[in-house]
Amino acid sequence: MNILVLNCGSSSLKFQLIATDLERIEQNADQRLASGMIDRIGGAAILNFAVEGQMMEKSAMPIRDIPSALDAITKWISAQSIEGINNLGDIDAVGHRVVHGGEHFSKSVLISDDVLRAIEDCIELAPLHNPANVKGIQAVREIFGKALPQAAVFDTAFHQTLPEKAFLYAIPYQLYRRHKVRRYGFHGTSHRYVAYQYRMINNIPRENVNVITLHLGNGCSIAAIKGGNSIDTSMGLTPLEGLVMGTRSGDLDAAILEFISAKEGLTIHEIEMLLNKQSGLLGISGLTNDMRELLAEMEESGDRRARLAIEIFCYRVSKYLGAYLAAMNGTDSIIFAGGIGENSPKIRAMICENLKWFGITLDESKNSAHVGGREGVISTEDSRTEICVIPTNEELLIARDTVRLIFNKI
């Protein structure tokens, strides 16, 4: 079969178009066709786009919305000499990475006009990522005719396990009742591959999997995996909440807002944007979001701001780490996956620094040997919790659950 992934964004659209069923999944044998990414929609749009194993196209045009935008990217599909893809019609599926299930939703699911409803009400707890994932479902239905199997993969829906007092805030319990205000957490397409890839590795269980994941990108994310299932994640109601990322400030005080309002003169909405676009990386060191050019300007030039702004990152990963060995008495591993996780042997050094006293340390040959999408085992013979880098994947869980689904098989 021949899945189109899809992760529609507010002002961004990126796919993946894989061929996959029940037997390659077995296998391990997917086979990744095409990818690409546009992004700027709704103005002059930067597309880059790539059959497998050929050079990236890199183009420019403007494009107004997400239904243009994956009009762009079907019809380059189709001008494209791709394996088993002749036309549109070979195209038997479509997976869309949903930012917000709520409560809805605890798996993946095949989308109705029922589930479409209860994802716009999710929209008040994403109104940055589940209006652009429901244009991008209603586009495919365009485009596509509304026959064309749709799945949904939430990235909210493997934290559903997470217990009551892992979930709740110390707030009023009634706001959790009327309004559902309460920890969901992100990135658990992420997390929950991350986790099938340990097990598959280690050749054991789910109930047996207890490891701490880590995603570490632009956006960031910790979770606590117990007998296979997620008990504590860092991401709160929103993706703002729990580790410094690249442009998001990760916990602060929350009479913060107040006070900048005061003193700045800015609404609630102006200072969730600063929160949210202005800061982590980005506002501390006041140059880039960018690890790789944080770590560049501290190596070369020294930058004080740019090494603050890495201490600081690593530091809030540390302590998250601290507390999430507390939660689950103990892992037997902590794994790095993301594009920092898998790639910076240097932050992943500055992270496991303040671990030693729990006798978790890093083999420094072995860690800078893991780069470049390698996976493998990165902590020394004798540390006492093993450290490893898994490449995440997320496309390819939303193309197998596509699958699965289809079949029943979830």
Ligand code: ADP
Given for the second form:
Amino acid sequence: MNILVLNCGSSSLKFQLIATDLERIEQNADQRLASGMIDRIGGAAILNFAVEGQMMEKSAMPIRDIPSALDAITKWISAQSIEGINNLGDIDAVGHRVVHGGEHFSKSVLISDDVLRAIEDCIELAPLHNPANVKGIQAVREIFGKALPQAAVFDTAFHQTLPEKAFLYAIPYQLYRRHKVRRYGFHGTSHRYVAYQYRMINNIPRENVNVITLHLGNGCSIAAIKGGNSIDTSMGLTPLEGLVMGTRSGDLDAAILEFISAKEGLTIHEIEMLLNKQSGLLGISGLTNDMRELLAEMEESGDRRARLAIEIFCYRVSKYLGAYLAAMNGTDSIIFAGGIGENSPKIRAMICENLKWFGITLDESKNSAHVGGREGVISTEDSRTEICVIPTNEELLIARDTVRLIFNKI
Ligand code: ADP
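In place of the form predicted alone, the structure of the form predicted in complex with this ligand is requested.
All chains and molecules follow, beginning with the one already shown.
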């Protein structure tokens, strides 16, 4: 089957076309056929498309909205010679990354009118993200017809196993009852994929998976996974809480909002934007949200604030690791994933520096050897707990879930 995986954001649309079916899933023989991204939707958009194994095609054109972006993608796919795709009729289903599933969804689902309404219900919990997902689903119906199966794979679903003590904030309980104010957690597809790969690599049953997974990309989060289930995670009601990220602050004192509002004359909405878009690595360094660039600045020109941003980033991750070692009463593995986690030995080393007291130690040469999507163990033989790198692949999990749903295997 050919599955189109879509990740619709407020101003971007990423896609992958993946050939997979139940047999290929079993044999880990799924195949990516094409991928791409449209950025700056709503204005002069930038398009980057590639058939697998070929050069990336870059172009620019005005793209108004998500339906127009999907139109551009489907036209491009139709014009390529891609194995098994002669026309759009060869696309068998679409899988969507949906950011917020609230308490409605603890698993991926096929999209019906009821499901679409429930996703719309979650818009108030994720006003920046869910509207784009809804538009993406509607655009697929327009272009492919309503009969084409579409699946929703939620960022929040994997974390629905959190116990109350981990998901409730210590604020009046009525706020949870009335408005569902609680920790939901995000990046669930990534944490779930990484935990699944760990299980495959080690050939153990799901209920024996006791790991801490670190997704360190533009957005960053950490999850404590016990008996195969997520029992705690750092992101909250929204993806703002927890670790320091590219442009998000992560944890802070809620009283800061009122204080900044008074001092800077900003509205709550403006401050929320500042915490989401101008904080984190970018805010501290004043330079960039890109970890690669910050590392280069620190190493080449010794920039003080670049170093500070990196130190604060790593310190926050170390603190969460300590907390989650306690939350889980120990773990079998600490797993790094995401653009930073998979590619930066330096950041991994800085994070693990303070784990020595626990008897958890990195092997320097193994650590430096694991870059560029190479999975493997990076701790010393005598480390109390293994540390490893497992590249994440959210799109693959979305394609697989879509297939499993069609065959009723979820
Ligand atoms: P997203 O969360 O948007 O999926 P990624 O997982 O691709 O993003 O992560 C992007 C981050 O990974 C950026 O900060 C980028 O600088 C960082 N990154 C990628 N390669 C490296 C590298 N070799 N060293 C350090 N950071 C890297």
